[in-house]
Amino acid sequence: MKIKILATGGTIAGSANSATDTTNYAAGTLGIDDLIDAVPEIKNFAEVSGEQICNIDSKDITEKIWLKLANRINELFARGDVDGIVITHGTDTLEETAYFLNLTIHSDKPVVLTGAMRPATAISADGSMNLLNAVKVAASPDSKAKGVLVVMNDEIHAAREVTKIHTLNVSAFKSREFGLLGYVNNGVPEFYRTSTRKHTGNSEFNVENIFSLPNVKIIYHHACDDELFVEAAIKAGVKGIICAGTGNGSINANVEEILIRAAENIVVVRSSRCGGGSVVVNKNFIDGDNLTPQKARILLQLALTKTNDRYEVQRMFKQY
């Protein structure tokens, strides 16, 4: 199996002055060759080569990097000499990059994102094992057609469902509602379920000739909220708004009124800040289903590259 590792930086490529320092470090200081050389066992499971896409802290991820990754992966798979892709990534925005790729890669071949919660210089650093497990999952025939995967802490997650739930712990990633897809059990990838939503090989989204994405903002609703941020977003000319409402996407009366007016000209999606459960809304807005606000934003951005018809956008939210 030929596996290409695309490196983007992050904590997995980070270093600190002390082996006991797990928070005060510089992300994205090591290159892809350093990461591969640190895990020589990888070559027992696949023929591995590396490529440096960027070397950043993932809080600084950009749409330009997303588009570069998606197009590069599609290009590599089209060549026919790569069996799977592993992406090393910082954990802060890993779930967002994973979901973007889940919607824009047009292949059933495995794509696996991994990272680390501790820098490479730390005692008991988790990056090397995560990278080894990610390569094993990417090389497994059982990973085919399961969409983009995230492998962290011996767990295999679906890109659509995984989220970072802890600031520091090595078990920071969970798929809260439906659970993970499987485990890497003693070095062996084993799947127990799959995601039913459309992705990768059957996705309708194509970013080959797209150089920027529509401007969509998330507005986080809270007690005693007012119209300030909605008005600012509309004035700035956004194409869409994700409202991270309370409970079932609830919004107080004043904010809801201005969002109803806004929805006459832009697409407004109601999501929830709860972290679980589907949002069911009235006819004025798009139902964000059970996507987190940050993933709803990505889907709306891609939807708006194709249409601004509210009923078509709603269909996409129900299918993806």
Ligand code: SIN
Contents of the next structure:
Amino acid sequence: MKIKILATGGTIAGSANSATDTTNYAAGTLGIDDLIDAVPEIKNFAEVSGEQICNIDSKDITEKIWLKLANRINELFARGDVDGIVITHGTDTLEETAYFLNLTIHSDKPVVLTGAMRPATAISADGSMNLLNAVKVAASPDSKAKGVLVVMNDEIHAAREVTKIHTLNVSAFKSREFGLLGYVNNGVPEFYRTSTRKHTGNSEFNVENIFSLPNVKIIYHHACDDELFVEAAIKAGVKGIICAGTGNGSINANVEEILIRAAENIVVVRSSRCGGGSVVVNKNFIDGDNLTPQKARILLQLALTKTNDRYEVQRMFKQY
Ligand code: SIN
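Got the form predicted on its own; could you also share the form predicted in complex with succinic acid?
Then the entire complex follows, led off by the chain already shown.
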């Protein structure tokens, strides 16, 4: 099996001055060759090659890097050069890159993101095992057509559903109410379920000739909120707003009124800050289904590359 590892930085490529330091370190300092050389066992499971896409802390990820990654992966698969791809990534925005690629890669071949919570220099660093497991998952025939996967801490998650739920712990990724897809049990990938929404080979989104994405902002709603941020977003010319509402996407009267007016010209999606459950029955806005606000933002950006029709956008939120 030929597996290409695309490195983007993060804590998995991070180093600190002390082996006991797990917070004061620079992310994105080691290169792809260092990561591969640290896990010689990888070569027992796949023919691996590496490529450095960027070397950053993932809080600094850009849409340009997302487009570069998606186009590079589509190109590698189209050429038939590789059987699977692993992407090493900082954990802070890993779930967003995973969902973006879930919607923009057009292949059933495995694509797996992994990272680390402890820098490579730390005692009991988690990066090497995560990388080995990610390569095993990317090389497994069982991983085909499952959408983009995230492998962390022996767990396999679906890009649509996984989210980072802990600031420091190595068990930082969960799929909350949906549950994980499988485990890497003693080095063997085993799946127990699949995500049913459309992705990768069935996705209608194509970024081949797209050089920037529509400007969509998330507005986080809270008790005693007012119209300040919505007004600023509209003034700045955003094309869409994700409102992370309370409960079932609810919004207080002040903010709702200005969002209803905004929805005459731009697309407004209601999602929820709850972290679980769907947002349903909103007559003035698009329902964000059960996507987190940060993933709803990505789907709306891609939807707006194709249409401004609210019924079409709502269809997409029910299908992806
Ligand atoms: C980052 O997201 O690049 C830093 C944090 C991490 O990788 O865990």
